[in-house]
Every structure is written in C-alpha cells, then in structure tokens.
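Listed next as structure tokens is one chain, alone, in the form predicted on its own.
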Amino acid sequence: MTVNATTNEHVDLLIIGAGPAGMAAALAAAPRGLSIALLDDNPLPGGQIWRDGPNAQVPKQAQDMRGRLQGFSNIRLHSGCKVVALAGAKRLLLEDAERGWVLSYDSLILCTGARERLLPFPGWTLPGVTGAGGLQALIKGGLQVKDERIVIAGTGPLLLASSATAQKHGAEVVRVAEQASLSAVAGFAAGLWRWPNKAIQAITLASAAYRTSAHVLTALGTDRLEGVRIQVGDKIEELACERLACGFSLVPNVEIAQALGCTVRDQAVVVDEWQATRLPDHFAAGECTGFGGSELALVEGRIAGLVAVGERETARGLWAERLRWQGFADRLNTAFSLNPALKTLAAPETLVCRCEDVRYADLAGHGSWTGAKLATRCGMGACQGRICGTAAQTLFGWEPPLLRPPFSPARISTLACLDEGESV
C-alpha cells in the first residue's frame, strides 16, 4: 500500500504503548541515539496502571521515567495517538487530535497492554455498574464518590487496589467479592515473601470487606443500580449500593499484533527470550504478552528496547530479573484462575453485546463467533467486539474476532493520507 509523501514520516524504532513496558523500552534504547517514536492514546505516559488525572497520585517511579523521557531529544512522544490501520510493510496509519499521517519504521515494539475482562450477568448494563479498573480510572479522572456505597467484585489484586482508591476518596466499600477460594488466596499470599514489595502492598491494601469464594449474581435496580446480589460461599447476600465495579482479570490487547501477523496463543502475543515475535524486527513486551504486573512489564520492556538496538548482552543480564517476576506472574494467574461457575452467570435475556443489544439466548445456539455475528450483529457496534468477543470466548470457547481496519473510528482526512484508490 502506497502513501502520500507529504504525510509520511520515518523513525528507526517505533514503540506502541507508553505504559511501564513502553517507557522502559524507550529509555533502554534511547542512549544509542536512534530516532524513536513512542505512541499512546492517553494524554500522558503511564498506561492504565500509572494513569494520570485530577484525582490521581502518580508514583514517583512513573514521574521519574516521564522526566527521563523528556531528557532524550531523540524520543518523540505522540500522546492521544491511535493506530488506525496498516499502510504497508513496516508502515502504520496514525491519527491524533490534530492530524493523520503514515509512520514507517525499521523496528517495532508492541507494548499495547491489557484491558479488563468483563463478563455478563443480569443487570450489568445498569448505570452505576463499571469495571473494577474502570472505577479506578473514573475516580482518577475526577469522578466524585464521596459517601457512596460501593461493591467491588471479580478476581485478582485489582479488586483491592480499586477498593483502596475508592475509600481514599470518601466512598464506603461495603463488599469486596473475590471469586477465588480462601485456600487459593492464602496459598498465594504465603508465597509473597519472595517478592517483599508485593507482600507489603498486600498488607496495605487489606480490607475488612474482603470475602473469598464470592461472586456477583445480579445487579439490582430499574433505571440505575440500587443494589447487588452476591454469592458468598453457600450463602446469598443482598447489599444496597450506588456503584458496582466488576473485573474478572485482564485480557492482553493483541489486535494490532494479530493484524501485523504475529503469533497469538492463549490470548497473548508469543515472544522468545529476546521478546521477539515471529516477525523480524518486531518485538512485544508487557501485558500484551501475558498479565504479570508492572515489574514484569518494566523488565520485559528494557529487554525489548535493548535487543531492538543491538544490545543483546546487556539484555541477557536482565533475564534473571525477568524470570523472578515471571514466577510471581505464574503464581498470580494460577491462584486467581476463573471459577467455571462464572460462565453461568448470564440469564437468557442478559445482554452480551451491549452495542447491538444481543442477548445470551441469541448467541447460545450458534457454534462460532462468525455464525453468531452473521445472525445477530454481535460485535458490529462501536467496540468492534472488544468486550463481547472476549466474553463470548470465555462463555462459549469461541475464537475472538480479528479486528479489521480502521481499528478505531477515524477522520476522513486521516484515511485520505493513503493514495487515491488504496483502502485500509
């Protein structure tokens, strides 16, 4: 695919995603003096974990890394920027608030992170119901939750982090419902001595509202959320609340990797010991290669950045640190693996595809995502199957849809950066 010369730029190294992995990759590669472009759809670097906003307290580590990025004249940060489409070999069509253009590169590092897994249950579309990480993002962005009663449900450490954020801003967290069993959580906690900072973090985030073997059954309300029904062990409890935040772990963002032709297995980009994908000069790091936390993302990003500029021996020196944090990630993912009961939460009338109002009953009779999409328009709405595709994979075992260009809504002027007669 050819492009208009006036809208074409080139860099030696392109990094997609400015979370911990992306920032670490850029800082590791920058001393070699190559031209580097760092893209992110957020206003400032940090990703979801170090998200900024009026109510956010960005950690010192993130602030320091931002400052170091600004110190390198060969790093150009493109904030509020998204990848619209592929534009040929080692070329991407990009768009920000001001323009669209094609950026070509010699090497690419994918640091596209992960998103929350949202599973449908009765009432999950009521106003007041969000993801657990979504609640954190909303509060950091300025949402007022003072004196509101909040229930947080799902699985993993994100629940306690969201609870702490909500309480810090004046909310009353009435329940934190963790679907994993007490033995699984206790076994995970008992092994945290290997990662002292994680043990300290777990202690500081502890909550009296925390319950194991607990999961949401139904969100209650008519026009908006009024309460929630929760299974806690063998008992069912109903709690009045103004907000419900549910997050069932994370799902790697692999859509761009798949479009490029990288191998994806078990919902994650496949890389080797050098963080290299199957495509020459294409690397991946952080949670797009599997959920493991910011520490693992940072070391993977450094390795990818070093290897991308030819510093393999220096990168090899980081393998032991990566192995250490991969051990933490493995324990985390084992302890908080999803209970099969969560696949049965949706009732026949429960919406699975919120964009196109497609019910669980409309999907249950189909054998594949493609068949369901052709019959119901599932996945054809604004999110392009990002939410319902992941839910359908969990519920029915269907392979999620491949994202087609444009990967996100784009201006006509951006699409016009491609030569006449060409299409995304």
Ligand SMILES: Cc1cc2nc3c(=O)[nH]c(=O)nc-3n(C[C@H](O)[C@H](O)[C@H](O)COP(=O)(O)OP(=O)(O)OC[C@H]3O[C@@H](n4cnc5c(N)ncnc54)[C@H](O)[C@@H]3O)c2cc1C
Second form
Amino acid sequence: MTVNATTNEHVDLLIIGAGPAGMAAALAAAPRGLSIALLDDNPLPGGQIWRDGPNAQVPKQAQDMRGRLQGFSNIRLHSGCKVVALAGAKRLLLEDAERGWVLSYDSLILCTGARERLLPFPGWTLPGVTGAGGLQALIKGGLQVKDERIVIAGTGPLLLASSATAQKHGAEVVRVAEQASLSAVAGFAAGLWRWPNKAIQAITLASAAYRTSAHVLTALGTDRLEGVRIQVGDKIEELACERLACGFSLVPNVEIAQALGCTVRDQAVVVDEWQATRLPDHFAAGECTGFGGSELALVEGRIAGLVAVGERETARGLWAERLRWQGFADRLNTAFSLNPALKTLAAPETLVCRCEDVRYADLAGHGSWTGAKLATRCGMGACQGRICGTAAQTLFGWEPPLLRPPFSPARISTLACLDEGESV
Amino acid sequence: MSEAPTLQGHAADVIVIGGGIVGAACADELASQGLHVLVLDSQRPAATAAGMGHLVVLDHSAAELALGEYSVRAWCELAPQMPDDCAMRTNGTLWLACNEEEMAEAERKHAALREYGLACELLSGAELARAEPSLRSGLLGALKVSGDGILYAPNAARWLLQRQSSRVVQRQAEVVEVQGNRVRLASGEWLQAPAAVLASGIYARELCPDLPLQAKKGHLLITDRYPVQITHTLVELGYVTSAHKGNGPSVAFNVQQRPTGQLFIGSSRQFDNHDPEVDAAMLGRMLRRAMDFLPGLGDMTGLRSWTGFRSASPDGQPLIGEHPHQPGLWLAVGHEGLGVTTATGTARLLAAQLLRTPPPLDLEPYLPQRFIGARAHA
Ligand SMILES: Cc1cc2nc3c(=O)[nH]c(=O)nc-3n(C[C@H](O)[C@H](O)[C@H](O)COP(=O)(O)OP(=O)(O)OC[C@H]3O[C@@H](n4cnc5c(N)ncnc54)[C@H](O)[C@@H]3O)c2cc1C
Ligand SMILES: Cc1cc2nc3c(=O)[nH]c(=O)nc-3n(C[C@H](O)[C@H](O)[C@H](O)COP(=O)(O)OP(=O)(O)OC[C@H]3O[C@@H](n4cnc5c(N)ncnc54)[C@H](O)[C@@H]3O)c2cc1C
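Given the form predicted on its own above, I would also like to look at the protein as it appears in the form predicted together with the ligand.
Up next: the whole complex, starting with the chain shown before.
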C-alpha cells in the first residue's frame, strides 16, 4: 500500500484559533485580499465565550462576525481542525475529521486563547465534578441540568457566567464560592464604572448564593457526587448537590507558541505593541497573551490582523482602545489572584493525573516535572499533561512539559504525512 | 582530579553506577550471590525508559546469538516471580519477509537458530496471514521464533532494584568522576567499594572517555487502546535489503501490542544526533513504513511519540568485564538496541568475572580488551 500523497495547502496568513481574537484578526486582514486560513478545533467559530451548541444562544455580535467571515472568499475556514505537529519552517501538520495535511504559511497569528485551570482536591475526579467553564460548555452542548442542585467554586467572573448559564437552564445554583476576599471583589466592582457594559454584566450575574473568601475542600460521594464541603471564611459548610463546577481562573494556551520558539513569560506568549512575537512573521493576540476578556481579545486580534498585512498605521489607531481594556484586565487579575491555601487542598491520595492514576503523594517528593514523569508516568496519558501539568505548575512550581508531536492524539495516517519538508 | 580523595571506608561490596535495566540486573545478580550493592542513579533520561522491551534473540554473530539465547532463558526463569506490571509474556517474534531475498534470509536464520536449539518455524504467506490477519496481503512468509518475549522494561528494572532490598540500596546521586573502584559524587563526596560497576548507558563516556560508544537515536510511538489484533512481536527482515543497513538514518518496522491493547511502534535509527526532540520527518517515515505492513494502522490514533538513545559499540556487542586500565572498575555498557534482552546475561557474565566463578558462556567476545588495548608505555 502506498500512502496518499500529502495534499499540501499554502496560505499567506494562517490564524490558529477562531475565538474573538482570531475572528477579529481575520476580518481586519481580509480586505487586503491575501489568502487567509482560520482554523479551530471546534465545529464553529466563536471560541470559548461564543461557544455554540444545541443549547447555546450566540450573541448578535458573534453572529455578525461569523456572517462577515463568510462574506470574504479569501478566508478559508477550517473548523474541527487541530494542529498536530510542526512540519518544518512555516509548515504545520493539520488534521480534521476527514484528512491530515500539511499547511504552509507566510505569516501566522496565534489566537489559541486560554483554558481553565483545574486544581486537584479530594473527590475532584468523581462523576458530576467539572470545570466552571466546562459546565457552561456542557450545557451549551446539550447537557440537561433542569432542577439539579449545582455548586460553583473557584475564582473570577467566569463563576458568575457559569452560574447564569446554569440558572437559565433550570438548575438551582445553591452556592457560588469565590476564593477572593470581599474587599478584593468589592474593589474590583467599584472600578467597573470605567467599563460600563462590564458593570451591567456583573450586576445581572450577581446572585444570593454568592460568597467570598470561600473555597471548596472536598467533593463528597462514593460513585458520583452527592455533596460538597466548603470553607466559607472560618466556617465549614456542607451542601448536598448533583454537580460541582470548579474553575481556578484561566491559563493561556501557549504550547504551540512555545513549540515554535516564541518567548513565553509568566505563562503567556510575549508580544510587543504590534502583537508581534520574537519570531519574524509570527504574531499572537487574545488570551494566549494573558487573561483579559473578550473585548481585549477583539482589539488585539484586529491589531494583529492589520499588522500582519502591513497596515501598521491603522493598527496604531487601536492602541488607545487596547490600553483601556488592558486596564480592565489588570484589575481583574489583581482582584482574583489565587489564595495560596488552594495549593494545599489535595490529600496525599488525591489523584493529580487522572489519565495515569498518579496521586499527589507520588509527585510531592520529586524535584521537577521531568523527574516526576519518569518515575510516575504523570502526564503520559491522553491529555498529554494539559491538566496535570498545569496543576503541577501551580502546586509545585514546575515548568510544564514541552509539546512533542503529536500535540494531541492524531490518526497514524496523518502523522505519516510528516516528511522532509522541502517541497510545498 | 585536583585534590586527594578523602575516603570514607567501603560504601558497599559493590557500587553500581546507573539504575537502568542493565545496572538493575547487575545489582540483583550480585545481591543474589550475597553481596551488598549500592546503586547510584541520577534519574537522567534513560534508554530503559524508552520502554520497547522486546526480548529477542538476534544472530548477526555467534556472540550475539549466544548472549541473546542465554539472556532470554534467564528472563524466562525470572518470569514466574515478576509482578504483573512488568507485563512479561512469551509471545514469540515473527520476522516478516516481503521478497525472495528476505525469505532467503528467513531460511538462513531458521537454520542457524534451529542449530542452536531454538524453537522456530517457517511460515508460508498463507500461514502468516492466518497467524496475523492485520498484516497486508502479499507477504512471502515469515520466521516464527517461539521463545522470544516482551516485557515493560522500566517496571522490570524497578522490580529488580527493589526485590532484594536488604542487599540492594538505591541512592539518587550523580557520579561525576570515577577512579577505578572509587567514585566522586556531584556533592564532592567520594565513595569506594571493592568494586564499582559502570552501567550508565549512553552517559558512560562522560566518566570513561576511552569507551568506544556511539549514540544511535531511535523514535517510538504508542497508539490508543484497541482490541487485540496482533499477538506476536512483528519485525521486518528488511535489514538485509534496505533498512538499517549502512550508516545513514533508517527506519525498520517493529510493532508489538502491549497488554493494555496499545500498539507500540518502532523504530528508527540515526547516528550522531544527540537531540532528544522528536524529529517530525523521521517519525513520518517510520509510520509510513509501519502502515506499509499494517494498513489498518492508518485509522488508529497515535497518542504519543518520543525518542531514546542506544549506546552502540563498534561490533554491536556489549563491553562486559574489568576496565583494562582501571582495576576495580567493571564495565557493563554498549548494549545498543538489545540491552533489555541482554541485561540478564550481562549481569551473570559480570558476576562470574567479579566473583571468579565459572562463566556460563565464553567471555572472550564481550571483554573490553577487544577495544581498549594494553596501555602503551611512554
Ligand atoms: C471554558 C471557558 C469558558 C469561558 N466562558 C466565558 C463567558 O461565559 N463569558 C466571558 O466573558 N468569558 C468567558 N471566558 C473567557 C473567554 O475565553 C475570553 O473572554 C475570550 O473568549 C478570549 O478570546 P480568545 O479569542 O483570545 O480565545 P478563545 O475564545 O479561548 O478562543 C481560542 C480558540 O482557539 C482554539 N484553539 C486553541 N488551540 C488550538 C489548536 N492547537 N488548534 C486548533 N484550535 C485551537 C480553541 O478551541 C478556541 O476555540 C471563558 C473562558 C474559558 C476557558
Ligand atoms: C528506541 C529504542 C528501542 C529499543 N528497543 C529495545 C528492545 O525492543 N529490546 C531490547 O532488548 N532493547 C531495546 N532497546 C535497547 C535498550 O533500551 C537499552 O540497551 C537498555 O535500556 C540499556 O540499559 P542501561 O541500563 O544500560 O542504560 P539506561 O537505561 O540508559 O540507564 C542508565 C542509567 O544510568 C544513570 N546515569 C547516567 N549517568 C549517571 C551518572 N553520572 N551518575 C549516576 N547515574 C547515572 C541514568 O540516570 C540511567 O538511569 C531499545 C532502545 C531504544 C533507544
């Protein structure tokens, strides 16, 4: 048997991630007429905030952007498509449901967004426990939560967004446990007048179940979740519930940037005022450069899209707006910084790596991620350390693993497309 | 070698440098003979961790055949005591022939192994298709070697290091200098024992630059879990015609199915490449080769790939014995792509020399003297 010849594709501009940043970048760059590919591993563009599904109501702004993307014949949308490996200079191996192929590009904008940080605590692997954004995504994807009692815990505005989604779909949110203190949260809210639409969002989201200085201790149950034990100030409460959703803020998705050789600092891709990374022709925008909300992602995406097609002056006109939203992001990040107590939630027997069944105690004695991995197989399962590597970074301060091909599980026939990379 | 070592008595009867499969087997064998062993390991990326673990008898030379056959037998003796996580099985090897030339090689090998007393048989193309239906059609046949096996080397090494814990002590430490039977640790501390064994795999040259060892990089990939479809370890005979011939980078088909149902796919060979990163082009080439034998592989999911380094001597055989210029320093290095298999035999040959007991095999072909001659006098 011979392997099908690789169907190669070349574009002037490749954008990875079709969240707010990636969509904005594509729309800003498109009028110049260059060929653009916009790829995302989800079925539809929108990213995390505008995630689509049977139960989702995608806002008008997102629908407009989707419509405009379709209006440009020079934008090719690769949905349900993931990056599998680097395939040489300015070449990437991609895979979607049907095929694997190598795409080459002249310029690249990374808009890979962020993911939730999950931290281990006793019981966190019980069925019924998810991430806070994860619960939101499940509901949008069709999960029925009507009449279920739900506890949401962790930190940041995402808890409120998740709570709102759950309530809208008929769940009873019995508690929202925010780890930050009341003064931090109040200080943050008091500054929101500068971003009026954010203030309105915050008010509509606030709920009677909301508690500050509160964090999860244990998820209770044997075969699935039955309740949760929470620390609220200096008191401990136990609540019966069917679901627990925990999100300990977001971590930028920097793995591809890192594999390409971009600088990553404080877990975020480093960019200059043009959204340029240290690599020529490689840009980054949105939450992969740091947590900042969708408005910041949108303006960063527009700047990156413009700069990538040479429209620096127009891009410069957007700097003031970016500064404004960066101010919001900075306040957010200070107000909701993680309480060190959250690093000590895991018990010795708590699983940290659920793919390979590695307990907290198995890891605690090691000096580095590599040493721990060699000895325990931590991070060697299907998630490739995305969850436990991030947790270990928070818990032990270990540098997370570098991605190796395949970046995520991929068909062997796709991987077989990797070649010397001379021809395009 | 600046200051005079401050010696602090004997740390053990024997110090073993390196706790990979070879060091572990040596420590275990010496402990079985009643010695107290201190194993020093610095937890560096090891060939053993690459995890392939095919127990296979090769016969490129009489020495290779002798050591391989003896070693596989030794593993089988250990098998009943091994814990489940070592995944030890005797599943047999199928050497696959694509063309007449490879079939001729299968026949030659058949005769050679039979003569040595190994259970093996030639399969026709049809018999092969029945034995392993996932293989592509049109293969000419195969040689089946029934006594070959497979194990999970990282766990086997750990087991060997732990099972005689009263006599085998493990310590995490990096050795930075060796002088005969004395070793200096990164902390500056010197340790000594009547004998030191160097079993640090590809890193051995850092401590002993006169060792004629060369690194050969290899790639591996593991798939998701699938229902059993391959029972034997499948290897191509292509080395006679193309693959792994000469010094250029090469790939050869090698697949085994682990007890988890995951397929373990190898392997590639690159010289003078010390970069542990996965080389995308080499991975692609290795997988195209594998798909050529197992067409169904294309639709399976590859989970992870990684690399490892084999430590090769000029004639492909390990160096087992005392260092000609360093009394008290014993070598167990240079196992190339076969060190999981030959760890047991290596350990017994080494112990026999150290303890001056009759060796189970002729020692000559493995002695370090074949590369490190007598020191020239100035
Ligand atoms: C789980 C979750 C839920 C959230 N919910 C809300 C909410 O309800 N309200 C709110 O205001 N903010 C929410 N946020 C914050 C929100 O992410 C940001 O405000 C905004 O969406 C950031 O936009 P972005 O374009 O930078 O990244 P994202 O929206 O994260 O988009 C990045 C996109 O890139 C894709 N991607 C990443 N890597 C690859 C790859 N290798 N190959 C292919 N595709 C890739 C991702 O799947 C994603 O679609 C949520 C965040 C998370 C993580
Ligand atoms: C891709 C690949 C596939 C393979 N497939 C097979 C196969 O199917 N069958 C087979 O039989 N063999 C196979 N091999 C070969 C086999 O893996 C090796 O020959 C064997 O693992 C070598 O074991 P070792 O103990 O000598 O070295 P290693 O496993 O490398 O162990 C050396 C140890 O020494 C330690 N060390 C190094 N320097 C120091 C120091 N200065 N101080 C203290 N400790 C130190 C390291 O931490 C390490 O633990 C394969 C090899 C590779 C790379």
